[in-house]
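Take a look at this single chain, the form predicted on its own, given in structure tokens.
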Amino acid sequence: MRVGLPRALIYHYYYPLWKNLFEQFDVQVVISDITSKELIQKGIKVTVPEICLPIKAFNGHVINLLSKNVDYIFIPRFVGIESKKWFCPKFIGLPELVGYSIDGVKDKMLTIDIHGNREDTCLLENYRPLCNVFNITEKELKKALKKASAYWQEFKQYCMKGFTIEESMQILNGEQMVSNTHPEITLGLLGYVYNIYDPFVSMDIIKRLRQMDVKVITFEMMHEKDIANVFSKKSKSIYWTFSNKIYGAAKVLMNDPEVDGFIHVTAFGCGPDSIIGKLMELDSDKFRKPFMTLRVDEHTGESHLQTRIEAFVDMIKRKKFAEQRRELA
């Protein structure tokens, strides 16, 4: 049996996870093509004008899926994973969104709701749908989940430590990774995975940032309890799930000494984005730390992303260098 994985969203999370446990059914994990320019116009043209890149890209992979002669297209339904907080509509309301979509998809498509208080999402519940497409007993079904779970623990240590989450992938795989250890600026990368990971959407934004000698923060390299204690439990925390990642990372980042700056990468018509994003600007002028904003959708010019990300890099670089000499002298 062939699973496909469309390339984009929540994939960039969850792909450890949901492939050791199909791999062990058995099933041959087929993951769509690389974003592209063909691709995202392929998403575009079946997509209505007013959603985001994300889903335009999400549906450009299903696309690509289709000719792959997959058996299923797994389209997971993510409603929650803590306690009174969800995700965005359009992830509780994606198979239908993607099934009147794409002709010829609805037969082929694999999905299983998504909730409960685990972040791993090994709960025996959302995956017992499984049982019957793969021809497994529960007790098969809560040991894979187990072992997938696991599989995707390690993987977080290894994002914990400063590895991107491709990089942590392929030390799992056996890779050895070379890091960059003497950046000039540390800058924190503020984003949902998809937006930050897909290198055709963010056009390989950590690469050009190594490649300026930034050390490069972005919230899953962070611990889950600094993230979750930023928050005051009389306070009212962001009921979006990664939205509230993503400011509490960057909360806690405003706090560190190191941390010389920020860039928020976002899709044009994200409605959360549009909250978390004033809410980190505001507290960047309290702060005193400077804030870019990167606004991405189709249009996006490759070379508008580079001037900007350079100009923001240099004038940090000589703001930093510049109090320096003057503790020097």
The other form holds:
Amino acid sequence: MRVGLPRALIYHYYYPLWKNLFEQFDVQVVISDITSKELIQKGIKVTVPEICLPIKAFNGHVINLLSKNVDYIFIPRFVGIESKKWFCPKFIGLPELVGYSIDGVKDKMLTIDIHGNREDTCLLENYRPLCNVFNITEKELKKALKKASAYWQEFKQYCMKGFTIEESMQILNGEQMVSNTHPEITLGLLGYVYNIYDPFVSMDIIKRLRQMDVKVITFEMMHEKDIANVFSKKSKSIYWTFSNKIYGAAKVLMNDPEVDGFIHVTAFGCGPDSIIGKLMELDSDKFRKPFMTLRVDEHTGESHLQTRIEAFVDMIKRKKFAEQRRELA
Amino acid sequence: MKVSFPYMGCVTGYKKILEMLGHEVIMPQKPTQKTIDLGVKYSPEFICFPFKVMMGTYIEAVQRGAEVIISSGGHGPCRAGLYGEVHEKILKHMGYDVQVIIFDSIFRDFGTFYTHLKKVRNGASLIKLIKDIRFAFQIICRMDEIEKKIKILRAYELNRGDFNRAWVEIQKLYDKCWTQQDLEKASKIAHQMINDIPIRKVKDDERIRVGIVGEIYVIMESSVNMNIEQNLNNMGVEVENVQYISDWVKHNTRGFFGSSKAEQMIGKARRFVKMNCGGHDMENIGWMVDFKERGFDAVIHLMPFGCLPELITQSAIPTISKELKLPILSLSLDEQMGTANNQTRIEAFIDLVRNLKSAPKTEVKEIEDEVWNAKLLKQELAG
Ligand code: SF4
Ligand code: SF4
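Now show me the form predicted in complex with the partner chain; what you just gave was the form predicted on its own.
Whole complex next, starting from this chain.
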């Protein structure tokens, strides 16, 4: 059996988990192609125009999979993975958004509802519908979930050591990673995994920053507890799971003297970001740390992006060195 | 305390309750272009339209002396629940010392609700408070009842403006009510006023009835929806809106004032969507089914540009429309509304509905599917 995974949205976070899980049942995992202009265009064509770029991209990836001779396309409905927090409405309505936009996808859709309060999503209830599809018993599923969860936890451990998602995956596959050279400044890179890690959307922004001798910290490199603890009675947390992780990460990093500034990568049409973007901007104002918003869409040009990052990084470097000189004097 | 609140639909009820508790009410003004411009200027660029209009309303209220703004949180995953916090931060950043109090649903978070209640109740006893709330709620219900009637009858008024003039008077009447007796008297007069207005007689099968569904703020507040109800009435179309303040209060206080219609609607929506995505999205789809069942001729769906939950509804509309054989027009509203464009779309849509209705029944059955789907499509493309 061949199951397709769209290389979009939350895929970047849970890919190791799903791949491990499916392969335990001798399912062949087929991943859609890396995002390209053509692929996104196909998504844009079928999706309601006002919606955010990542959803359009997701539809593009689903269309791409339809041509890959798969039996199923895995489209989970993420409702929540922690108590009193939900996913962005578009994740909750994702199966509908896809089903009503793309002809002929409905019979191929493999949908499960993700509830509960586990970051690894590995509750039996969540994955139970797979039993029928893969023809396995609940007991087998349970065992497989446990294994997949452990595998995913290992992956997360590497992330928290400061490796990017891609690097962590490579380490899992047994590759060696050389750690960073000497960074001159440190930036908090704030954004959803599907924006930061999609090479088409943010154009390998991490690599670009590192080439400028910048150390990059993203939310998945931080400990969840630290992020959760930053919210007190006075500052309310945000009730969308991943928006809250990013906002929380920003809050932690604001107080971290090592961090010199922030870049917020946001996709055109993102609702939650219009809120947390403003909140983070106001906070950074208070902490006097430079903050830049990079809003990306399918037309964003590479040179434009490069210029903006360069200017921002240069500005911070100048500021930092000037301060250091003053301290020495 | 000088208190204000967002402007949404008919505001007499809010005013009443705050006055009964002895607050000085800074009446919010009906949003104008100036309000919207002001809101747009100080809001995050990509936030939803209702946030921007409320932002403008609050700034105007604060400039007129408001110290506290009372608003409601949303329920579930959508942005409205975070509005208050961001509004307050922006107002403070602008240098205004103002507090935005958010009333969340009583049942979700009684603790917070109660602390807020204490601030607002101004030393009044809980019993008085409950009594006041109940009374204000009654006023709201009575006024909603009359408004509903107006939106139907106004389609047939002989002298343009009669109903609106009466409505202004009626609002004043209710504003003066302080006791149950006042209320009964006012209601009686109000209904009489409405019944006395001369209207054109129409045959039952000539009536055109359109249901309005969508995001709560834009369907309730006429100043941000191009006054769509009046507009449709002027074309001789009856209108039923699914949101009234009374329903909304009932929904937020489930169990306190009786069960809500929303749950019923959610049941009807199940065949199209499985789960509510944080707004009134599922309820709205349920309403579309309900309108069809009650023999309505068409539905207009209004949403703020980019509204998260309603976009999911919008994606499903072509399918729903086809399966229910019900013409549905979806319009997005924002500060660059392009009134003329939307106006044309509405007019074309109503023409289409009228034609469908007057075409002989047997024929309709056969052509229905293709014709209005094709026409609708063309219109969508044009719009
Ligand atoms: S969080 Fe933003 S980018 Fe992600 S799905 Fe929701 S609206 Fe789109
Ligand atoms: S329901 Fe729509 S308008 Fe309301 S907060 Fe959510 S996105 Fe904004």
